[in-house]
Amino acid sequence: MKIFYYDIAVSLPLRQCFTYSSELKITKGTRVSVPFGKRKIVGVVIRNIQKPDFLKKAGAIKKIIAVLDEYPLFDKPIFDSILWSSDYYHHPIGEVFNTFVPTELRKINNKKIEALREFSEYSVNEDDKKFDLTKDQEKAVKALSKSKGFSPTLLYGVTGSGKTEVYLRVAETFIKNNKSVLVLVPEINLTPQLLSRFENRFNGEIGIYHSKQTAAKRLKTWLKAKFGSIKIIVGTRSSALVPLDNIGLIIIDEEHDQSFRQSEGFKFSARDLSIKRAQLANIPIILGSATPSLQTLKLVKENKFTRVDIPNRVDGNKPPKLIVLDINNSPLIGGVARETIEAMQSTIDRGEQVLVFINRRGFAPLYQCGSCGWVADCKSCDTNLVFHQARNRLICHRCESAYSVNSSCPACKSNDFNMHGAGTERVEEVLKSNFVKTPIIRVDHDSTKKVGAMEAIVKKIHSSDAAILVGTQMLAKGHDFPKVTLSVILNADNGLISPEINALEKISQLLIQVSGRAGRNNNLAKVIIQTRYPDDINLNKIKTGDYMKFASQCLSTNEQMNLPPFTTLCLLRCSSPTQRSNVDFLEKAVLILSNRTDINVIGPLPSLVSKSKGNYRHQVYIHAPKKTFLNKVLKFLTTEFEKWPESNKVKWSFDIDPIDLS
């Protein structure tokens, strides 16, 4: 009897795949239960290979306990994709299989991969198209409904400039041609509006999968989407690689946001790898965004991807000035200067409405005896806590630890306590005595966390008339308000002034995104900007509006000091309980790479944040001219570090292309 042998990867934080034998011949990607010590686990079949020759002895290769599936999990351009960011990201590969299957089918259980009985059909609701398109969504519309093959577009459209509009219609065209389309938004909470567009244009089931559903729900999501029963899913980067059957065209809407990158565990780009996904299955993808990311441009310069644009507003209007006001000088309520109040009650008496920017949630970010200085810090982090006064607690933000509030001071027992700074449930305070009769509707991590909130957040504020959004960053991304004329923009500082390699393309994307939220239906609309540095000459540059401009000089700046996109960075990251333990771990990697002349290495330094949740955190910077010699440089390190005794001290990643430094 013929015995095969197959490497199985299996989700366990290991570099490498187990081989198995089975009697049956087994395809590619299919789930098989296999022994694991004392336990039964679930893998996942990488490759037939031949009778390893160091396990020759009888026994010695454990044996496939059963085949899960009738079908194999993904087929080959998301099965080439997942071996491809294992080997991009250089992690291990039973857990980046685990990213992208439904919690439901990682584990041993009755669920199995098969075709439920549920089809859809698809047509088009042409009641649906209100209005006629503008000439350039016309031409960008014509343009990207011809695209055919792998063809990365950049869709740039300043704010109201109708991209989903275009979206709509050229996934129209797909969806006439019985192919499938992947629709990935940065947040949850943009999911629900995009959603209700894409059910008002067709009649037919739009499949939602992100991390707040049931597993039960984004299992059954998945299978459709499989078998074909769905066509057009819309979700988060956990959707970047849901099996459609026949996809035709992948879009990513705000594909500058930095929510597309997960920062825990598997360290991915959900944008990157959903292009390297149109590559393998050769198909069209689209990149939306009136701010895109420089890494986006500098392709398209080099004419790796083509541009579409949309420079003009649908309504004809121009976008909205940005105001820089000059606060050194002047008293702040909570944040808010009385002239921004003043401003704000002008748009109200107008029966207008006001969006209120502030990129921390909570009361107050500092809690700080008055008699000797102590703060409030966090146990398991090296954070400050933030008050919040809904839930009269401390909680660390980093690790959602909450602390009862002190009633006297820890430190010299004083009951004098001050807080300073500002949140947004401090904001939304100040606003509601500033605005006794005008609705105050706060939009954060907080306000948002209930099934369903988000939903009932945005129907309250396109229902009201006069009315003041106070939130963070999840309130200034991709929704559409047309009622708001003022937004106002409360701490853009820590933007200007950050130490981050990337600093300026954050913030300046965000002040463009905020200030986009304005004057759809308005000439007159205006933007705030609350700053110290009024005479900073990047914020200057930026309150002109003209993002593509600003974005132009950024990338090239970065070329002439050889900084990302130009170049390629890769963060070392190491944890564990004790400092040493990094350190020792990560002084041994920098001498190894010492008598290199072709790449720089900085460090160990702590993070920026050198604690969390109860460990310690050191990085070391691995800058390299080009990707393909900095992954070489990876695999080396990898190799050498699974000799060390250091490595069984310290839990070390590798973080590629990172967006935050902390």
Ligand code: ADP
Contents of the next structure:
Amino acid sequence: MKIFYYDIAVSLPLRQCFTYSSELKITKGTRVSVPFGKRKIVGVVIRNIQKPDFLKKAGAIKKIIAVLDEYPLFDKPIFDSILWSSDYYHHPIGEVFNTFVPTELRKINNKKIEALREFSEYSVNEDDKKFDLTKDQEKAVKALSKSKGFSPTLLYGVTGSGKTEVYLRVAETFIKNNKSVLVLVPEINLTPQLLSRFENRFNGEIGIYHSKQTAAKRLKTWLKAKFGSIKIIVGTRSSALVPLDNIGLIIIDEEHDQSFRQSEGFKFSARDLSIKRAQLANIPIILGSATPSLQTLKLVKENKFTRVDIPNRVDGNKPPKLIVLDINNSPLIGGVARETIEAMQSTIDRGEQVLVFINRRGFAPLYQCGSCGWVADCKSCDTNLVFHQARNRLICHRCESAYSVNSSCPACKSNDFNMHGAGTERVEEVLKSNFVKTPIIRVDHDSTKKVGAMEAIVKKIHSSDAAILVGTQMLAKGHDFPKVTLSVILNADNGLISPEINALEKISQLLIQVSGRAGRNNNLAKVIIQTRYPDDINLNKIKTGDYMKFASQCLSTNEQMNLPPFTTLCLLRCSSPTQRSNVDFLEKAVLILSNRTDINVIGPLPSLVSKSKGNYRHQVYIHAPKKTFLNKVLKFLTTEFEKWPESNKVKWSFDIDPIDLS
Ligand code: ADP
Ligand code: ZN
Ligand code: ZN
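With the form predicted on its own done, generate the form predicted together with adenosine-5'-diphosphate in the same format.
Once more the chain from above appears, this time first in line as the rest of the complex follows.
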């Protein structure tokens, strides 16, 4: 009898496949159950191999227990995207599979991949087309609808230019050609409008796929998409590799958004992975943004991506003016300057809305003893605790631990405490006392936790007249609030003076995005940026509102300075309960790289957040001119690490193309 041998990826954090045998011929990508130690676990067939050399005696290779499904998990383009990303990000293959396999298919249970034969008809709801396209929209739709094969396109459209309408029309063409469409959004909660616009435009189920759904719901949607009964999926980064039968188009909305990057566990960029998928599936991909990432702009410059512009707002209005407000000599009340309050008052008096942006939730970010200077900090992390008034707790924003509020100082027993700085709660309180009759609507992680809360808030904003919206970046993303004519940015300074390499990219995107929320219907709209650095050279460039000009300057600077996206960066991260173990491990790593001239290595250094959830954190920067070099170095390191006793004392990981250096 013929015996087949297979390399199998098991769902464990291991950087290798294991060889098993079977009498059956099994297709790549099929789930099987295999013995592993004393356990029985799920594995995925990666490849069929020749009889292995090490097979000396019969029985040395274990047998596959059972084939679990009639169908493989994924088609070839997705399967190859998974192999590519495991290789590119140097992450254990089994864990990469798990990221894209619904939870219920990761364990041995009675769940199976079974073909669904429900067919839902898709048609376009013509009544939903309430206006004619603008000339620019028409051009964009025309260009994008005829894309064939792998053709990545940046759809650059200022906020309010009607990008969503373009997505809808292009999607329509593909749907009519019997293709399916995947739409990726940064966060599902923040884009109820995009989702509902797809639902209104198409008759037929629009699948929603994201990690906050129940496992059963996710499996159902996944299966429906796989077997063609759902043709449009709107989802977050975990849906980058959702199997869609006969996929024809991928759309990435707000492609610059940091949320496409997963920063825990398998650290990957859903945007980059989707581009890879589009390439392997040989289909077009649209990357939409009003503030495109430097990486995408670089690819456009190199003619690897096409660029389609929608330069004007549909309403014909000019983007709002950005006004820099020097707060060095203004007393702040809970973070808000008097001049700002006055500007808000006149907006409210006109019956319009104000959006106040502050990048911090809670009441006050620093809780300090007034006598001895003791500061409340987290026992497990290197972070100060944030006072939350609504819960009357001090909360760590890194590990979410909640501490009760001290009645006396643990250091000097004084009960004289001061709170410094302001978060959304404090700003809300200050504004309530200044604008007694105006509804104040707070939008942050805490106010939107409950299911449906965000939808309710959005509804309230739309149904109110004069109102003040206070919130974190949740407010800055993608929304369409037509009554907002004044946006206020309370603290841009952290972003302007941040040491992170892509700080300027981030802060310029944020300022332009927040300003995009203002004045969709009003030529007099403006944005106030409170700052202690009114002469900052970058702030003054951003202030012109010309994002593309600023971005192209950043791009030239990065090229001259050999920074990403012109070179590649990897953070070798390490964490453990003792600093010694981290340093020993990383020093040894740096030592074996010391004779390499093709890379630049810096470290070990403590991470910006040097302790998190009880573990110390250190890192080494590995900077290489080319991905190929970096890849070789990381492969070499991985093999070494697996041999070292030091590796057992730490948790190490590679963070490739990191966006958050903390
Ligand atoms: P973007 O995503 O580029 O910020 P949206 O697609 O949200 O812009 O469009 C902004 C608003 O303009 C929406 O309310 C949309 O319904 C409306 N809109 C889009 N295209 C047109 C058009 N051609 N004529 C009139 N209104 C339009
Ligand atoms: Zn004290
Ligand atoms: Zn903590």
